[in-house]
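One chain comes next, on its own, written out as C-alpha cells in the form predicted on its own.
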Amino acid sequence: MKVLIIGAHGKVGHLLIGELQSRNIDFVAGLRSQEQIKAYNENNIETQFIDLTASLDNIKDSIEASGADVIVFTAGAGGAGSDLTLEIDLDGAIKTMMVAEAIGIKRYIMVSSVFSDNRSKWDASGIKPYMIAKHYADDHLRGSNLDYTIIHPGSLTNEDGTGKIKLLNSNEVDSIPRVDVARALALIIQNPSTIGKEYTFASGDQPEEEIFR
C-alpha cells in the first residue's frame, strides 16, 4: 500500500505525514509548489507535484507518477476566494476522483466538513461557497465506483490531541484538534471495514481505535 496525500502541505495533511511515518505506512506527499517539494525532499519525504487547477490529463500524469494505490484528499483553497474554492475544493477534487477511476486506484478518502450535507446551516457558516463545494464533491464521490470513506470533522483546532472522539449527527457541531483528525485518517487507511462509510465527529471520550475499526 502506498498513500498519496493530496494537500500534504496543509495542516491536517502535514500531521498525517507524521502519523503514517509512525505506522511505517508508505506515502507520497502531493504538493502544489516547487518550493514545497524542495523543502520536503530535504527532509527525505517523497513528493509529487500536483496542480489541481491543471487539466485532467496533467493531473492524471501526476497521480500515475506517484505510484499510489490510496488517495487521501485534504487539499483546499483555504479561504482564498469563491472562485478558487470552486476550482480546488469542487472541480479539483472531482478531477482526482475521475483520474482514480480511470487508472484503477480504488481507495479514496475524503476530508469533508461538518454541515456539508445540511443546507440549513450553510448561510450561518460564513463559508457557504466552501460548504457548497464540499457537498457536491462528496456527492460525486458517493456516486463513483471508488472504495470511499468520507469524514466530516467538527471545528478544527491546533490543541494537543487526545485520541478520543464522539460521533455527531448532522445538526451538531463541536471542536476537534487537527492531530486527532490526522489520526482518524491513518486508522481509516488501515481498516478496510471503513469503506463505504461516513463519519461526523468531534472530540469526545471514545478511543478512535474503537470507531475506525
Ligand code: NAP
The other form holds:
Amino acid sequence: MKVLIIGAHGKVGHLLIGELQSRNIDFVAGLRSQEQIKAYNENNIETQFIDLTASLDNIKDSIEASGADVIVFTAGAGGAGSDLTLEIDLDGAIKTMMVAEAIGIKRYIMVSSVFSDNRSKWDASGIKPYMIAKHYADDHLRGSNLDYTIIHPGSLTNEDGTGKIKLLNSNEVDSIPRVDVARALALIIQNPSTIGKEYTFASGDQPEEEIFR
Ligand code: NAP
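Right, the form predicted on its own is done, so what does the form predicted in complex with the ligand look like?
Every chain and every other molecule in the complex is listed next, the one we just looked at coming first.
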C-alpha cells in the first residue's frame, strides 16, 4: 500500500505524515511548490508535485507518477475566496477522483466537513460557498466507482489530541484537534471495513480505534 496525501503541506496533511510514519505505512507527500518539495526531500520524505488548478492531464501525470494506490484528499483553498474554493475544493477534488477512476486507483478518502450534507446550515455558516463545494465534491465521490470513505470532522483546532471522539448527527457541530483527524485518517487507511462509509465527528469519549475498525 502507498498513500498519496493531497494537501500534505497543510496542517492535517502534516500531522497525517507523522501518523503514517509511526505506523510504517508507505506514503508520498503531494505538494504544490518546489520549495516545499525541497524541504520535504531534505527530511527524507518522498514527494510528488501536484497542483489542483492544473489541467486534468497534468494531474493525471502527477498521480500516476506517485505510484500510489490510496488517495487522501486533505487540500483546500482555506478562505482564499469563493473562486479558489470552487477551483480547488470542488473542481480540484473532482479532477483527482476522475483520474483515480481512469488509472485504477480504487481507494479514496475525503476530508469533508460537518454540514456539507445539511443545506439548512449553509446560510448561517458564513462559509456557504465552501459548504456547496464540499457537498458536490462528496456527491461526486459517492457516485463514483471508487472505494471511498468520507469524513466530516467538526471545527478543527491545533490542541493536543486525545484519540477520543464522538459521532455527530448532521445537525451537530463541535471541535476536534487536527491531530485526532489525522489519526482517524490513518485508521481508515488501515481498515477496509470503512469503505463506503461516512463519519461525522468531533472530540468525545470513545477511542478512535473502536470507531474506525
Ligand atoms: P490547510 O492547512 O489550509 O491545508 C490545505 C492544503 O491544501 C495546504 O497544504 C495547501 O497548500 C493545499 N492546497 C491549496 N491549494 C492547492 C492547490 N491548488 N493544489 C494543491 N494543494 C493545494 O487545511 P487543514 O486545516 O489542514 O484542513 C484540512 C482539510 O480539512 C481541508 O480539506 C479542509 O477543507 C477540511 N476541514 C476544515 C475544517 C476547519 O475547521 N478548518 C473543518 C472541517 C474540514 P499550501 O500549503 O501550499 O498552501
